[in-house]
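Below sits a lone chain in structure tokens, taken as the form predicted on its own.
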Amino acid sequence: MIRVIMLSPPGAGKGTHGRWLTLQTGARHISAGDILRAEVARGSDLGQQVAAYTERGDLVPDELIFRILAPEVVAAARHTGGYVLDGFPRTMPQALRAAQFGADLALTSNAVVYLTAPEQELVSRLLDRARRDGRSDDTLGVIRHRLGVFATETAPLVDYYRDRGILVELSTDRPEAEVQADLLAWFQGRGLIQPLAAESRPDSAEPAAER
């Protein structure tokens, strides 16, 4: 079963293509953003702490994010045998801690999908999502701040995972079907998705917005 980390700047499509991977494999899709927003919506003490960071477009501190996400990863692996983790880790300390956590529980990731797109395309997608979904955290100023945070804090993870030999890098500035065909070929080439099993599953649900 695949254990995948989806890594991309905001708007490059990790949500869209992460959900597609779950349809191909049966692994559970874990969206860090969705889980954090749900915690905020509940109004819990933990959610209020999270909101203070997400409203500015800043990264949630490691201790908070691990308290929220670690049980989700363990539950996903227990119930489906794998996971597609969308939006975490986002810093090198998080990546190193996640690697140790995975090694301790035999849940180490076996693939990292790094999706890219031109910055102006990312901004356009995120502004469109804000209009469509009413996302108050997707103002132009916050979007540009989030992209800057990604470049500073998250981009260094690309070389880390490339050195581990588990990174696949793809541009999403093209039709979704082309991106997914390349993803399928990469996973099949490494024996992480069996060709016949993958082809027998539905290709995707209704087209989803880029995340």
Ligand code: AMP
Given for the second form:
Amino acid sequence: MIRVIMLSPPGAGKGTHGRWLTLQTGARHISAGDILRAEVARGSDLGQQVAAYTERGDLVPDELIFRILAPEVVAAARHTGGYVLDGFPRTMPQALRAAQFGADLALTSNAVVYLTAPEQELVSRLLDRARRDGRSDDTLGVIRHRLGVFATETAPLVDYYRDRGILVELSTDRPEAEVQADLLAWFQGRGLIQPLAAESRPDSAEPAAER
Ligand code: AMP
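In place of the form predicted on its own, the structure of the form predicted in complex with this ligand is requested.
Next comes the full complex, this chain leading.
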């Protein structure tokens, strides 16, 4: 079963392609951002603490992230045997702690998908999404800040996972179907998705919904 980390700057397509991977495999999609937004919407004390960071486009402190996400990952892995982690880990301390946690529970990630697109394209996709979904952190100033946070805090994880031999890097500056064909080929090449099972699924040719 796939246990995947989607590691990409905002707007590169980790939500879109992450959800598509879950359709192919039955693994559970766990979006850190969605879980945090749900906590904020509940208006709990925890949600109020989280909102102070997400509104500015800053990362939520690691302690809060682990408290909120760890139970979700464990539950997903127990129920389906797999997960697609969308937006976690995002810092080196998160990655190291997640690796330890994964090893302890035999839930270690077996693939990391690093999606890229030119910065102008990322900004324009996020502004499009703002018009569609009205996310409060999709304003130009906060988008630029989030891209800066990715470059300083999250980008170092690319080499960390590349060195571990589990990273696939793909440009999403092209049609979704091409990205998905490359993803499928990579996962099949690693024996993480079975060719026939994947191709016989009726939804395999459908483009995933835009975020
Ligand atoms: P996303 O939906 O992935 O763009 O995440 C939205 C926001 O949630 C980010 O800008 C951060 O403020 C926060 N966030 C999501 N995932 C994490 C994480 N792993 N660590 C810290 N903050 C996070």
